[in-house]
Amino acid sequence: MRVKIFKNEQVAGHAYKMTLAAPVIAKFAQPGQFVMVKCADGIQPLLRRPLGVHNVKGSEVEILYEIIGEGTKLLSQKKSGQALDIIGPLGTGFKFPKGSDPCGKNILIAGGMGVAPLLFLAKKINKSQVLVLIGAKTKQEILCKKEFKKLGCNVKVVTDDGSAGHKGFVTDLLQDRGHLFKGVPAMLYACGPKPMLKAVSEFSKRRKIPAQISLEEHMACGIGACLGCIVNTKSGQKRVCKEGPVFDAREIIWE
């Protein structure tokens, strides 16, 4: 479908947030799902880019992305009022407690641009029970801290260089808060680089705490046809764009 761009603004460094008038996607999107975006009107770049649904406000959909190549650079140059060609919502998102279901402790772990799908998730679950751990390379690259706090989440930050919060990795914060899980039902939700997701998975296995992880993979079609985003799991090969991007951490076979 073609949708109208409301805003396309730089939020930090190479990170941009685009707001779209997309009532159909807004109605059906679930946290963890994504859209396939055509970055230019011509044939170059040929492939669409997979971008997570960052937030939904009424009939508007927000996507958070980073300039990392030709496609996203072209996307960053789009202006308000222009049309954008997208397909979505796609993929399998997070499973989370709804309504009056008990939820215990919900820990959201974001590495870099991994915050993108987690803000929408934070809106959907019990805000008083949400702890958000955000990791970034530097203070300038920390994203969405204010937005999570506005939702009522408890937010902790870590940076590689120590310019904000603790110095180290976001998984260090998770290790330091192991006491939070004693005697309390908990769920870990994580999105970020593979080494971080692997560490979260190992932590969940060691502590016997369920975890859902959103994998970041290159995608060509986004609908499961090309088999270009295969990941190895205990139940065989799975497509990140179709069976994922969200998986039970215990299912992934890490290389």
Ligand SMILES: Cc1cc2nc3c(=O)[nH]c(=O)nc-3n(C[C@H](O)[C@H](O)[C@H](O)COP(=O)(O)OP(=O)(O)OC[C@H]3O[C@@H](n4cnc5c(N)ncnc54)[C@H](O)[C@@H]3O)c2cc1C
Contents of the next structure:
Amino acid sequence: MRVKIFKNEQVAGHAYKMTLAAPVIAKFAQPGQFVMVKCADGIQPLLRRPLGVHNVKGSEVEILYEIIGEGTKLLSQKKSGQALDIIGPLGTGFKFPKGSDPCGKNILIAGGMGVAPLLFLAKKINKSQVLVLIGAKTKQEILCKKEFKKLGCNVKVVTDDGSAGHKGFVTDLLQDRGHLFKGVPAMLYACGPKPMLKAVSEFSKRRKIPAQISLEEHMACGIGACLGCIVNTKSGQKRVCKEGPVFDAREIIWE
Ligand SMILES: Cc1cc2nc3c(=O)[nH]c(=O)nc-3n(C[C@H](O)[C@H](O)[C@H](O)COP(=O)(O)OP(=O)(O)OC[C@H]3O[C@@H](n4cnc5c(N)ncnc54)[C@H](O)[C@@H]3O)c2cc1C
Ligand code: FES
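What does the same protein look like in the form predicted together with this ligand, given that the last one was the form predicted alone?
Next comes the full complex, and the chain you just saw is listed first.
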């Protein structure tokens, strides 16, 4: 569908937030789902780019993205009032406690731009029960801390260079908070680089705490047709764009 761009602004370094008037996507999107975006009106680049649903406000949908290559560079040059061709919402998102469901402890773990789909998830869970662990390379690259706090979440940050929060990896924060999980039902939700997701999965296995992880694979179609985004799981090959991008961490066979 073609939707109108309300805003497209730089929020930090190479990170941009785009707000779209997209009532249909806003109505049906679930946390962890994504959209396939056509970054230019011509034929180059040919393939759409997958970007997570970052937030939904009424009939507006936000996407948070960083400039990586040609597609996201072109996207960053789009102006308010222009139209954008997108397909979505796509994929299978996070499973989370709804309404009055017993909630337990919900720990959201974000590495770098992995923070993008987790804000929408935090919005849907009982906030007093949400701990958000954000990891980034530097202080300037920490995104959404304010937004999570505004929602009432408990937020901890960590940076590779120690310029904000502790120095180290976001998974160190998880190890430090191992005591929080004693005797309380807990769920980990993670999005970020593969080594981080692997470390979260190992923690989840060791501590017997369930984890849902959002995987990234290069995608051509985004709708389950091309088999270009296969991941190996204990129950066979799965499509990241269809059965995922969110998977039970225990299911994934890591290379
Ligand atoms: C389900 C899903 C959700 C995502 N959500 C976000 C998000 O919310 N914000 C964000 O900044 N990024 C997100 N990404 C990563 C984003 O799709 C890539 O950074 C983007 O496609 C890069 O395109 P490019 O043209 O700028 O870069 P190029 O390097 O020119 O891309 C070349 C090709 O590789 C693919 N590609 C490159 N990097 C990735 C990657 N990490 N994952 C998948 N395909 C890749 C592109 O789609 C393209 O086909 C997500 C990826 C997936 C799979
Ligand atoms: S991208 Fe085509 S099947 Fe997943």
